[in-house]
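Listed next as structure tokens is one chain, alone, in the form predicted alone.
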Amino acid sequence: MKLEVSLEKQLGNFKFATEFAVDCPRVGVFGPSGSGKSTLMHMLAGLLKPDRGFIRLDDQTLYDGASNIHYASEKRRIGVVFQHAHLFPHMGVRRNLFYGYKRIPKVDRKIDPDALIEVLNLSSLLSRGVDSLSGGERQRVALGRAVLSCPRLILMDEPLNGLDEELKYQIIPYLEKVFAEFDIPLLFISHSLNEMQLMTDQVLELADGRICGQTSATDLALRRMGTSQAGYVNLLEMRDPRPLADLFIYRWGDQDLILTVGGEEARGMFELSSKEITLFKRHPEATSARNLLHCRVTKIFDAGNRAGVELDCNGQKLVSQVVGEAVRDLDLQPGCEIIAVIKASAFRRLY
């Protein structure tokens, strides 16, 4: 996806003006509540017109203040997928899901709904009632209407905000399943630094109406780790999950991790908070915690009033949060040796 756009909008007291290019096919917008995400989108949809500046898309040109161009959102081959799923409440779930692409011709129907269907896995919801729902139920099928119109691009305002954490990494898979299996770009608007991390690769930085920065997912994770209550994220996806007594072992790249929680699915992701990994100069005789990773720091970097350690444990990456002395006592610099223990109840599940 190439999308470049200048635009410029007053509403009210707020005013919207900001430029940027990508050329990319996972773009996050990151900002707080009141930073014009929302904006953005609904202009980049065609449901708001802005006051000037132009929406290139692909090279085709969208919106031109200039040039008096203009199209409509139906032209445009925009989905948009809203933090509430406005699902149409007079039609069933099939009618829902299929709204888009019975309006489309035929020739731009280039998704086979079956295989939709079963990848957000709807079967069991067809002949339902939207009422009938659940929050992630809707979510699902508000995705796959959006899909189904066969967009240009997806447009996802915020869609996992006010879902409980056990549904909204319910929904994140299926979300990774569909973006990966029919190859549909994605601009995906979020406050959530783990949303961006899970979800895209290039982030833009929103702040009072402007693009304050351009950056990677994991990047911004990391500039930000100092203030966030959590550290730095540490996202670990396992596989081959095998029982050891009341806990489980997990492959992780070429090496094991002993975990407190498991389940029976070949593969999982977890998160390990930065907060969560102690540094040791050399190895402990005795430890509690059920795994001691040997690890080489390839970095070290400021992080508010703590220091952040990137570590290359046996081709595996790994951030650890340290205080400033620790650094000094430890020696930490680039290219020596440590050991990271992790304590087995460390690691949470996302899904």
Second form
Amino acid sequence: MKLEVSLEKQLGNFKFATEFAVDCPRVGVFGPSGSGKSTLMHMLAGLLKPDRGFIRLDDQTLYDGASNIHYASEKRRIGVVFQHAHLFPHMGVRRNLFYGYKRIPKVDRKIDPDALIEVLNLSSLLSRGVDSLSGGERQRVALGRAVLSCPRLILMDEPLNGLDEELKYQIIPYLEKVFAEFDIPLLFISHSLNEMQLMTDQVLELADGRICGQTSATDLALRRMGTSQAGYVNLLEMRDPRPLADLFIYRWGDQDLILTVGGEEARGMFELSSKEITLFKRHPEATSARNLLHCRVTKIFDAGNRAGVELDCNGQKLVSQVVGEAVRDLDLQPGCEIIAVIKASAFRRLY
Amino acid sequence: MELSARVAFIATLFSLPIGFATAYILVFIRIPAKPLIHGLVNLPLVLPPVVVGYLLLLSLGSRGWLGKLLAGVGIHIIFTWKAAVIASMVVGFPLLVRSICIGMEDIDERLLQASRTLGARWYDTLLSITLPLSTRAIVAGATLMFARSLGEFGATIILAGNIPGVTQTIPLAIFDYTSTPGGDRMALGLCLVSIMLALTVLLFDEGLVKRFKRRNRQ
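The form predicted together with the partner chain, contrasted with the form predicted alone above:
Below is the whole assembly, all chains and molecules, this chain first.
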């Protein structure tokens, strides 16, 4: 997806003025509430008319204030998944799902409804009314509805916001599957760094109606780790769990990790805060922590009054954080060998 | 009684599409002078019906501009049952529009946005989302207007007169009987008919609204 945007809009006291160009399939828009994320989404979807500027998607101009081009929402073929699903209350799940599908010309119906229903696991919901659905189910139907309209781009406006932590991470695998399988570009709006790292490749940072940065989700998270209470959140995709007494052993790259949490699924996504990784110069003889990893320091950077330490553990990347004094005591430098110690209970399963 | 019901029914039926369109414009379309339109629509609600009737008589009468126009194509309205329909339409219209407006304002605007991003043109959204979601309000408004039309007196007596068998609706007949010596029994009888009719309409309305509620929940 190639998206070029330059937009201005005055809304009361709030002035929105941004300019950016992205060329990748999964773009994130990150910013606090009130930074103009929704304004941007509404203008991209054609639901709000900008004061001036232009929107170009894959070399087609959808809006140009100067030459008076303004495609209506229904002609842009941009799907939207709203924060609160917004399913049509007077229709059942099936009619909701097919609402957009029925309204596009047959030649444009590139997505097979059966395949989508399968991927989103919707078949048992089809005959139900929308009132009886749970929050997660509603979002899955809303996503299916948007995907079935075979859009050129899907905008997701904080789609996981209304869901509790656990549900949130149950939805993400569905999202990943859908976007991988049906190859639809995505613009994902959120103020959660975790979601950004899981769902997007490039992130536009928005503040006060202006774009103030364009980086990768990981770089954004690294940069913000100094100001965040939780530190940097490492996301580890692990596989092939096997039980070890009442613990679990997971494969991470080509090494084993011992965890207190686990599941049946062959693959799982886990989070590990940078604060939970302790660094040792030499191999400690005895420790209560279950995981001792040999790593090499690749980078040291400032993060507020702490230092971030980027580690290479047999080809896998981890980020730890320590205080500046520890960097001097351990004589940490890029290239030096070190032991990272992680407790088995430090991992949190996301999905 | 049959005449009363017919007048009220036709008046409501003809007002429905106009009422729906007016409410749609008032709620969803951004136009200047909206308060003025709002005021004009609601004017008959606060004006004495006699005033409404008199103004209608002036414009529809044989010397009125609209009357002349209609007479040219051979349509005479004054002092026929059609006049009773028009009087009822004008007087009951605000009730219908107000009720539909309230229903439409309740519709989450984001549902309409969702439908548009899914490729529905404005008239498609109107038919597939706005109309079904305002059905309850439309039924409620139509019932209210029907009931109001059954009782319409002031504008009708001026515009349609009080001609037994032609324009004499129930309220007009009751008025006649109460002013004739010995007509009390007949007047009371008609009052009972009036009450029964109104009650039937209200019960019917309740039933319909319940059915829509159920359907919407499914």
